[in-house]
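Taking the form predicted alone, here's one chain by itself in structure tokens.
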Amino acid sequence: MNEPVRSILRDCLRARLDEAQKRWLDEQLAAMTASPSDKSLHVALGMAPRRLGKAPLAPDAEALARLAGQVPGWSLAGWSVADAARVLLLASLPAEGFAERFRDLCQTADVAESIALYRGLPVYPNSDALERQVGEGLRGNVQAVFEAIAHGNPYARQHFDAHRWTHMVLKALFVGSRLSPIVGLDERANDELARIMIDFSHERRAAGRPVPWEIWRCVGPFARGSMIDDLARALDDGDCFRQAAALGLAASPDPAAAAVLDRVPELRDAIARGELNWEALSARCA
């Protein structure tokens, strides 16, 4: 981790933290960074959460901002003070066996634990190394778990190939996860996750089960030919999920979906004036 990132988190803990817990986190950092051992970083990362609590981080707007400024796309919302010393502590190390340490946490760490460690990743060293132990984490299906991975943290944006990555967007949707948190979402869309994301919806109808409206967010930029169908199916769908077809389709390419557009005026020209997007859908319908 850079200085400035560890500095960022430093404050927002010293800002939660009463003078005994900010001993105890100051220990501990000394020890990992002197001369850190597995049974040390086992202890210093168990007790985190009964030694500075788990109260929420909370960061004020500053350290949103700075943070930002370093790591684009990474968040800290719904971490606790326990979840950021985690982190912290393992950005500490040393980047020589980082990989092989961070595998071995993985493979003994409860759901909290876990959540810490994957949280993390855009900030650790040598991160290039864990994608593999990553894609482990991605096979789960601890909802929580896979969350720390696909929302608010950029790490699969930079690291994944398209395998992962549609892997990962697809399995967003049989855990019951959103997609607009997904970091990279618009920017690492593709033809063959389209394709994927239109035989899905064909399988959800077929079994009577609603489409989830954030999958045409994927589908609009590459809709052609019969996907226009599937958008035009979908404008027939509820609220959310009729407004989501139409984003979609005045993203699509193809001239045929800007006249099945025009058969609903109120969202057409919605979207024109910039009153319906992504960002005022996924806020209003999550």
Contents of the next structure:
Amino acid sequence: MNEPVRSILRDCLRARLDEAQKRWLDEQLAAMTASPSDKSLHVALGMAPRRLGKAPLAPDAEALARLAGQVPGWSLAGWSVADAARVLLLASLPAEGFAERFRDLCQTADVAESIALYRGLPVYPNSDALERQVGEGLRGNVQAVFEAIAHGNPYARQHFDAHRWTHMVLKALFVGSRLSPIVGLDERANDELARIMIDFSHERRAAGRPVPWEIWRCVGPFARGSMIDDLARALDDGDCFRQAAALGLAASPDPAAAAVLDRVPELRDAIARGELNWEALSARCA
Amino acid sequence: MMFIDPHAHMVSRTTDDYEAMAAAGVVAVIEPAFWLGQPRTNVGSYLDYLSTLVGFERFRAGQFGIRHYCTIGLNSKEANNEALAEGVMELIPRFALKEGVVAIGEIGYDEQTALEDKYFRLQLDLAKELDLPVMIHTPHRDKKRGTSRSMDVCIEHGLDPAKVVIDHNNEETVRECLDRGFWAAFSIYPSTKMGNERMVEILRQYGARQIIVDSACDWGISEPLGVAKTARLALQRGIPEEQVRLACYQNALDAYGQSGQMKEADWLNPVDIDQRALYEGNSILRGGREPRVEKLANRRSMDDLIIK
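Given the form predicted alone above, I would also like to look at the protein as it appears in the form predicted in complex with its partner chain.
Let us now look at the entire complex, which starts with that chain.
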């Protein structure tokens, strides 16, 4: 089922490898499909960066377009050659027993391995069965491992229930991660998350700390009643903060939001003209 | 001046220590796998420990601009628990190829028992098979004989002395180490192993060729600034700067760099991917910044009352 995706990854890799490296990779891939021993799996994954290096994978536009057709939302941005090789090796393993193997590998992975293990989630066999381990992966404190799951990875959008989803988005704020690279951020936004974000903003204000501007993206579509006051208040914050608050107000279903937005006509009009939107703001305020 | 502390048990240290080390010029540390001050009772706690060394601790150090490497091995004390030792020996091949593992170590003798000898030899064979350097912990008791014996066994197992670091040397053991072509490391550890005034005299007497200075800081009363302070003291007392650089930086890099897992570019010019994932931007070349020197954070002072 994942054969087209494996083929794209293999093409991206081959573009970066010399002949000896290609041979090594092909041998390892052949060994993976034949249900390898634990030791040969560990050695293959451990050797991948040593044999193939850690240069950026930097896939070309054609490969990215093919990939987007297969796994929408999956990003290879920031991947190294070693990441791609590890994902490809794992994706080549037999489906039977994969979830147990995946869990076992996660338990003894180094940081780079953890990143690769989780980045590859959309292409693994029996990926439904991995959800629990992915939840474990989110509990750690290494930001890059968290982002391997939360950013540019459609697994969470497809597999997480509302509770796990909500806590992943919240945790992003606590580990200093951005929200915009979360795949499905808008479509999986919900009332409960908006309420928690509002509470969070109150805590931050009480502590005299800035309220991350990205939270208004999650709040806006559900903002009603007193939540409009919170958005109005954020209009008094600095540049990115007030533009985000304006975008939140523009998304609110509450008529009171429109009246508040009229207080900042230049932002209201920029939104209406399509000049101010979340993509533009994310790019500018990163 | 940049320093490497090639023997530091950072899991036992606080973030204040990392800050102070970075401020004093330490760019990289090597954390040898060791015991915890008390014996482990099962292989599971060893597994989690080794995972921490290649996982969270590596990340934690990076947050302070310090590169973290480690060595993987079964230490001599715990080699005496055969059930535990057997389990750990199965884990070691699994961890020895992780990113940033620069040697098998610290291994060697404690009481010089038969079990210690058995697992020391097995791990020397593994180091040879995986083409990794070795870090040797020499015993506190019966030190001179234990150190000679450690080197004898390395030779017997066909290891190249240039890939073996003999640690915790003192005035009595250094000559033989150097003469036989091993790296001779010294742990600047208060009251027990080596003081830094003695260390300066050793540098004066032997020069810096094959000599490595480390702190061996751990859960005991120890000094994470051992390398930086020794370097400064040595300079003050007239040891040539090049010798200080060799003993407190370059020799450790040359010895453990033979693993292929530790390169100067790791801290001078980290690749973008790695920097974003693991390393708080303290790169010197890319950022055009000077190395941070001698700006000791004074977080322990009561004069600074505000905690934000």
